[in-house]
Amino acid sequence: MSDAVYDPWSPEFVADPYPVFERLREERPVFFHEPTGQWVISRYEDVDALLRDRRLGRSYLHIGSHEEFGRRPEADFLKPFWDLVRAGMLDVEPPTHTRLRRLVSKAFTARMVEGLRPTIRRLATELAGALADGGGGDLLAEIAEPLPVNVIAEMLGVPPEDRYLLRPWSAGICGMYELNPPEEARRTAVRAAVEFSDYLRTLARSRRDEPRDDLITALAQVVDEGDRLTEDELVGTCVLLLNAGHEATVNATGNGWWSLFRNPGELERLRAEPELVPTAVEELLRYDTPAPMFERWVLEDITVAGVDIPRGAEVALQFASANRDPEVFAEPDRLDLSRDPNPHITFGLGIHYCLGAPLARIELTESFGALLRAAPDLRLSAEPQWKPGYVLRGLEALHVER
């Protein structure tokens, strides 16, 4: 088959990549895609194995320079962005990753996350009620976007009057994660990184002087065997929590409701059996994942499905394809809200498994539940359009009415 069939910049592919992935899994489960310079991996078995394989990493800078890995040095103007990102745990490898995750996990605990549930339920109920009382609107703008940003702001301790700043900063920074972003997007990401870093440094310093019951205070105070986060690491961690927790949750909400509207039988089933919401959330995350692809660098030569991939290469692990692999999921193209078991890999696997997965599950469960209660007759009022990005895949808007 032609490599051109896989085109992550094509609106048609972004709107429905699944027929392409079906052919790739059968005919070319591992192939080199010249336009992106990546090896595309589409089968569940291979994606699963590579996510756990320590011969791959989110970064290679712990073992070699850009030049040693055959890459161009990063442009000087990008330094503030990369300094911020690499101060968090997402784009670093052990032993730095191990240390950061250990320290952050002492503050970002399961008990703390579960303690947010009443706040999340209250916010979701208020937002769903407002949408229902208004007879409908843009579900993304009125529920999917404000809920996670307010939850994260509440968790971090960002004052209510400053919360409007977070969404633009998050969107600006995340623009860098698309494939080959244009210079304008990269400069926007740098500006957002500088502004957000400066804001968080000021907030963190104020918490050291006046501690409060919030995550920034907890991160500033956490100590493990005499070790603590530096200010750079604290700021990088907060930015990661916002970006990873916000962008993906917004898209998961929109993609999930769009999946339900396209499968009216399952939507009616969910309305009749609201106790299905937790398993429905897992199935919606599998069926149309908001993060369809994750990249890894090859740190040592590897062989995948009989194909040799050299050190220094970049692989594109296709989560969306793996989540529809018939070797793992019966009738993978069918939405089944009671699917069990459901070993989807939307939150990743291995040491980089999403730290915020429990929070995302609570937000989605409470959000879907609140809207089902407030507007059981909700229906689509306009066909949605997909945003152009593929790495963070979501809708421009989702207009609904009752």
Ligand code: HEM
The other form holds:
Amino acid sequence: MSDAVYDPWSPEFVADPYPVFERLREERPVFFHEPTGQWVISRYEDVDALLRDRRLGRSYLHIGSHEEFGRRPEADFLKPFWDLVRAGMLDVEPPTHTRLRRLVSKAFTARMVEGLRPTIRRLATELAGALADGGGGDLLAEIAEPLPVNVIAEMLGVPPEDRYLLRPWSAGICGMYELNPPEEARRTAVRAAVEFSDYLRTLARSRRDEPRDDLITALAQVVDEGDRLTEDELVGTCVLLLNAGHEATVNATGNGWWSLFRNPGELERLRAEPELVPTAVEELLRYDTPAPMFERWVLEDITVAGVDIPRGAEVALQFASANRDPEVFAEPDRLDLSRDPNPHITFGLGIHYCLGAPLARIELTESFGALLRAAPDLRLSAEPQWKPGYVLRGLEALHVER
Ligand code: HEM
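Next up, the form predicted in complex with the ligand, please; the one we just looked at was the form predicted alone.
Up next: the whole complex, starting with the chain shown before.
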């Protein structure tokens, strides 16, 4: 099989990567992909093991320089972007990661998240009701985006009149996570990073002077054995929570409804048995994984399924492929809304396991539940198009009617 089959820039691949992954898992579960310079890993067993393996990391800068890892130094103009990103927990490794995650977890608690359920339910019901009353519309713009954006903004304490700024800043920053981002995308990411940090620095300072009952205040005040977040870490953490706190949830909602419309038998079953919503959400997260790929740097030589991968290499862990591996999931290409157990890895594994998974699960169960109730006759009104990016894989729009 040629490498050309795995083409993360091709619209056909983005629309349906699963047949390619089926062949990769069987024929070349570990291979070097020249155009991205990454080792592509497609089997569940290997993705699972590598996510837990401390010989890999989301960064290598805690143990060596770019040059020592055979990489070019970062361009100077990118500094504001990297400074912001590396002030949050996602792109650092222990001991810094351990410290940041512990501090943030003390403020962003399970109790706080569970306490948000009534607010999330009310918002989901309002949004679903408006879409249903209007006879339909763009499910993505009217439900999938506003629900998670408003929930995370409300939780942190971003005033309602400023929330329109969040999507463009987040999209600008996330553009850097696509494969080989072009110069223009990198400049956009830097601009977004500068504007977003300036905005949050001002907001954080005002909360420090006048504390309120919100997460920014809690993060500014959190103390763990005398340790606390610096102002840069506080800003980096807020940006991370605001971005990670909605990007994948938006796509999980859009991709999930698109999967339901393509599987009308399962949609009918869900309408008849709404108690299936919790397992349905897990299955939709497995079946069309909203964040299909995450990368790791190889910090020491490793061997994966008999293939040697050297220190300094980068691996592309294909979550979407692992979630369709027949070694783990019976009939993996079938959408089965009552699938149980369902050990999908959509929220990751190991030390970077998604901090917001409980919140995402509440948002998704409430939003699917609310729309199923409000519009039991909802149907697709136009074939959706995929956005070009593979790393944040989502639809441009999802037009529905009743
Ligand atoms: C369906 C929705 C979501 C999906 C699929 C998702 C997926 C993920 C995955 C796979 C990771 C680990 C990345 C890696 O290992 O490289 C991650 C990390 C993270 N996620 Fe989520 N996420 C979702 C929603 C959320 C929400 C709602 C929040 C909210 C606050 C959030 C906050 C985070 C944070 C802070 C991290 C970094 C954790 C760390 O580095 O220790 N995510 N997410």
